[in-house]
Structures are given as structure tokens and as C-alpha cells.
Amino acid sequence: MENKIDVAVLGLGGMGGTHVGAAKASPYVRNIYGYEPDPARAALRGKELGVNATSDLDSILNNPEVKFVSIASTNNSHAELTEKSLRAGKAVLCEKPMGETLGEAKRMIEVEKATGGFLQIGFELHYSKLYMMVKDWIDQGLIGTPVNCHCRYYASEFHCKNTWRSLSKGTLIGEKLSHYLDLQRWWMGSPVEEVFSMSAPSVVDYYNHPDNHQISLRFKNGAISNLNFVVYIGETDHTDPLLEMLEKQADDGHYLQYHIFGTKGAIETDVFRRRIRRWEFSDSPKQLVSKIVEKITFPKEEDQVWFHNTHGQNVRIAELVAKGMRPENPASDAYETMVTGFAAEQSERERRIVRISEFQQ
């Protein structure tokens, strides 16, 4: 095949892993490398994933021959790792949160708007076949206009003690519900205006920042969104070989779902059921009707297709870019739903609802 690129993975942790996964998988990559800064944990890693890993980063940005670069090490050097990278040339996928920092977030799309360069962040929920279908049926119009939103999402607690997750200053709202965030703002189709997030006291004492958060979105037109998330009400998974996941954790304390609400239906995701739904509403001389019209459910063999799909958004970039291709998804669009995150942590900090244009000035 044609166009045919090499690929470096920077960070070469569990979410590094996936990243060198998808590239194996691209028919559009030839070489992989991948870095680690310590040299004993890049030799280790690399030996593990089958890939050339160095603890030698510009080894990486001045060989020509890669074109891609894959940031998948730990927040805080997100954007310098972005930085160098455009500035070297490299089209780049970067995992979320941007940065540590909002200045952090501005600083890359400066940066990719005064390289030219490729810069897509890795919001893979965009390329996840149960939300693909909520925005499919959505530009349909097959619920109407969408005027309300509300997430569940309910956990274990999944980062451990003292990890870099568990210990970050920054909180979840960047590192784990930007993603779902993002979904509201891509549905809605109309831009955030204003902010109003709480969280109650901490459970989880160990962690450095809260271990939940109610966070509440109004759109400029008018419409609104929920996020409800609390990280310790599911039971604690000691991975049973003998019990299927996400069998299990559907009735055990987890929730992921989705409900959008239409003028004219309604739209219902659910990852623990593995299923999508959608209601229509119509009118009667007694009252409106609402009638469930449709049902799609998935098997387990496709759940990260359908719900998490990192490896295929990876793979699909990859292609975009040996073919010389823009992000489908652009850095601008992710920084609008970074600056949500921050309004977020500061309407919690500040107890008030803050308006996206004080970020704007």
C-alpha cells in the first residue's frame, strides 16, 4: 500500500498500549517507535509491545520518516509533549484533558494554528457506534430539537491508592467526564453559555479532588444538560473469570446512560445494558403519546466499538493522516469543551454559575 507512514506512541503506559495496538492494526503504518523519559521502563515496554521504544524523544521529532505522533503519557506533559511535536513537524493525536491548565489548552491551539500543523484530541467517543447513532438520529430529526440531556454515571472507585490519578491536583472532570461533556455539546449543536457544578464531601479520602460532581450546562438556545457522577457506589470488580463484566456490574451500583430528550422523542443510551433505545412522541386528543420505536442492542464482542472505541479512532486517524488529511475532529472544538471543564471547577470553587465569556475576554 501506498502512503505508508512511521508512528512513535509517547507514553507507553496501559493507554500507550492501545495506542501502539491500533497503529499495529493501520495497514497505513510501516515502524512504530515509542518513548518512555526513564530508560529501564522505555527498554521494558518496548520489549513487551513488540516496538522500537526509546528514552530519546528527540530521536523521534528530528527522523523524518515519522510523521505521526501519538501522546499518550500523563497530563501534565500533554502539552509540551504537543508542542515539540507540531513544532518538529509531526501530525499529532493527543489524549484529554489538553493540559493541566486552560493556559495549557490555549498554548497548543496556538501552536497548531502557527505550525499549520495536525492536531486532533482524543475524544474517541465521537467514533463510538452507541453515540455515533444518538447524533445520527439527532440530524434525522427523529426526536426533533434536542432541549434537555442528562448523564448517569455511577462507579467503583477505579484509580487505586496512590497512583498519579489518585493523587493528580487536577480533578475527574478533565481526566475522565470531558468525554461526556463533549457528547452534551456535540448533540445539542449549539454552543455552552453557562456553567453550575457541585460536589458534595469526598468518600474517597485518598483522592486529591473530589470523588463527584453535579455539573449543569445551559445552551444558547436555550437548551439544557445534566452530569451526574459519583466514583464509589459500584461494587468493587475483583475481575471474577467466571462472571461476564458488564453482566455483572449492570444491576451491582453502575450506571452509564444517556437520556436526550426531543420535541418530538426521545433517546436513551445504555452501556451496562448494551443498548440503545428511542421514543416518539405524538399527539392524541387525550394527552401526548409516547411510544417506544426502536431498540438496538450489541453483543459483548463489541463493546469498545460501541462504546469506547479508542483503537478505531486511532486507526482512522493514523489514515487521515498518511493521506495528507485534516482532523475530523478539531483541537478548536475540544478546547470549547476543555473551557466547559474549567467553568466547571471554578463554579465549584466559587460557588456560582459562571458564564463561558468570562474565559473569552
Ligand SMILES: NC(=O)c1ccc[n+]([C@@H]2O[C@H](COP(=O)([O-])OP(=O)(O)OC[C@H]3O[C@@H](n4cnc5c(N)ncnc54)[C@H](O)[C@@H]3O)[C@@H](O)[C@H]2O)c1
The other form holds:
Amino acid sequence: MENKIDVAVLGLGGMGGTHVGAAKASPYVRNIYGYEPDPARAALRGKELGVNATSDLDSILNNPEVKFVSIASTNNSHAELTEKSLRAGKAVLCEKPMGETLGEAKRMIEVEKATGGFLQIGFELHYSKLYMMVKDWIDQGLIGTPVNCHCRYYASEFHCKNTWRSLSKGTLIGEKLSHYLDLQRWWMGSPVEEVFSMSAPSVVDYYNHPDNHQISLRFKNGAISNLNFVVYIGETDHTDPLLEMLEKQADDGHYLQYHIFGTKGAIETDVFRRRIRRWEFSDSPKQLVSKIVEKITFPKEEDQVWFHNTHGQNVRIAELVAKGMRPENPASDAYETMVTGFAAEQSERERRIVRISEFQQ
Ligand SMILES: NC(=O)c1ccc[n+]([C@@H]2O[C@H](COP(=O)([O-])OP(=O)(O)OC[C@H]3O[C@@H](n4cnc5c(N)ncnc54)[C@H](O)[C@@H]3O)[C@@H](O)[C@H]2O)c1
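Please give the corresponding structure for the form predicted in complex with the ligand, as opposed to the form predicted on its own shown earlier.
In what comes next, the whole complex appears, and the chain from above leads the way.
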């Protein structure tokens, strides 16, 4: 292949390993570099992942062959690494969240605009077969106009004591729920106007942020959505609950379900049952009739493409960059999701409905 590019992965932790794996799988990638600020960790992870890793960021940013930088470092470094990479002329894929504060997220968008560069945020659920199918069914009109969407997400505690996640000043809304708010925005197809969120006192007392959220959105077209999240009822597992033991977790307190209700039908997605179903509503002389008309299940070997398809996302973005194309999901859209999340945090703090227009002044 002629238009091959060199790629660098900044941050070589768990997710960095996934980014390296995707770069290795891409036919558009030639050399892969890694970056970790600590030299010993750079050497260790470089060896483990089989990439040329350095603690000298400038050696990557000044290398003209590196066209694409993917950022998988801790959240507190996303804004800074994105800004430096864009200013060095690199195409950037940055993991969610866009920074830990609204100011950082805003800065990322400003730098993207100022440089005219390529910036996509890692909302890889846009590449998940499960959620793409929902989008496709909605776009085909199979449920009429979507009017209401519920997400129930109950998990086990999976951030653990004294980790950057439990100590982070950013909340689980940015770190985790941004994915799930992003899906609601994507499917409902209308700008969010109002956000109301509540959080009960925490059960997990070693978090620096709430461990539960109840977030309601009202969209411009009148549709509403809801996201209910708690992080303690699912039975404890010592690995990422989304990647392991789905069968056990299907009935031990874990839930990750969406119900999307439209004027002509409804859709349910269920991660722990590896299932998507569709209902059709019709009229009869007696009543509105609801019937399940579609049910699709899939084997665990296909989890990656149906769920968090980071691999597929990254392979695709390497291709976009190599071909000189623009991002498939604009960072400006991801920014709208981040604003929705920050509005939810503000709503919880101030105990009121927060209008998105408050952030646009
Ligand atoms: N899209 C998803 O579904 C998803 C899933 C998991 C993680 N993530 C995101 O990926 C990122 C990394 O998560 P993880 O699970 O790999 O965490 P991790 O703790 O395993 O790895 C983070 C790595 O970043 C390194 N690091 C710290 N500061 C850095 C800096 N200034 N520059 C470069 N590297 C730095 C750390 O040394 C560590 O190796 C986070 O932003 C997280 O939100 C996204």
C-alpha cells in the first residue's frame, strides 16, 4: 500500500495497548511509536507492546513521518497532549473525556479550529454494531419518531481504591457516562436543550466524586431521555465487567440496557444478554397493539464488534488519516456531549434545571 503513515500512541496503559493493537492491524500503518512520560515505564510498556517507546514527546511531535497521534493517557493530560499534537500538525484521536473541565474541552475545540487539524474523540460506540443497528433502525423509520429513551446502567465497583480514576477530580459522567449520553444525542437527532440531574449520597466512600447519577435530558424536538447509573450493585468482579464474564453478570446485578421508544415502535439493547430487540406498534379497533418483531443475539466471540469497538474505530481512523479525509464524528459533536455532561454536573451542584444555552453565551 502506498499511502502508509507512521502512528504514535501517547499513554501506554490498558487502553494504549488496544490502540497499539489496532495500529498493528491497520494496513495503512508503517511504524508505531509510543510515549510515556516516565522513561522506565516507557521502556517497560514499549517492550511489552512491541513498539518503539520514548519519554521524549518532542521526538514524536518533530517527526514528520508521524501523521497520526492517538491519545490514551489519563484524562488530566488529554487537553494538553491534544493541543501540542494538533499544533505539531498531527491528526489526533483522543480518548474521551475531552479533558476534566469544560475549559479544557473548549480549548481542544478552539485549537482544532485554529489549526484546521483533524480531531476525533474516542466515542467508539459509534462503531459498535449494537448501537449502529439502533441508529439504522431509527433512520429507517422503523420506530417512527423517537420520543423517549431510557438507559439503565448498574455495574460493580470497577475503579478501585487509590487509582487515578477514583481520585480524579473529573466525574464518572465524563469518564464513563459520556459514552451513554452521546448515544442518546446521536439517536434522538435533536439538540439537547435542558438537563436535570440528581445524585444521591455516595456508597463508595473512597471516590472523589459521586458514584451514582440520574440524568434527564429534554431535546429541542420535545423528546426526553433518562440515564440511571449506580456503581455498586453488580457482584464484584476483578476485571472489566464489560469485557469478561458477561454470562455470569447477566443475572448478578449488572444491567446495561437501553429502551428507545418511538411513535411506531421501540428498541431494546441489552449488553449482558448480548441481545437487541425491536417492537412494532400498530392500530386495532380495540387498542394500540405492540408486538416484538425482531430479536438478534450474538456469540461472545463477536463482543468486540458489537460493544466497545475501539479496535474498529482506530483502524478506520488510521485509514481516514492516510487518505487525507476528515473525521467521521466531528469533535464539535463530541463537545456537545461533553457540555451535556458538564450541565448535568452543574445541575447536581445547583439543584436546578440547566439550559444548554447557558454554555453558549
Ligand atoms: N473509550 C473507552 O471505552 C475507554 C475505555 C477505557 C479507557 N478509556 C480512556 O483511555 C484513557 C486511558 O485509560 P486506561 O484504562 O488505559 O488507563 P491506564 O491507567 O491503564 O493507563 C493510562 C496511562 O497513561 C499514562 N500517562 C499518565 N500521564 C501521562 C501523560 N501526561 N502523557 C502520556 N501518558 C501518561 C500512565 O502512565 C498510564 O500508562 C483514559 O482517558 C480513559 O478514559 C476509554
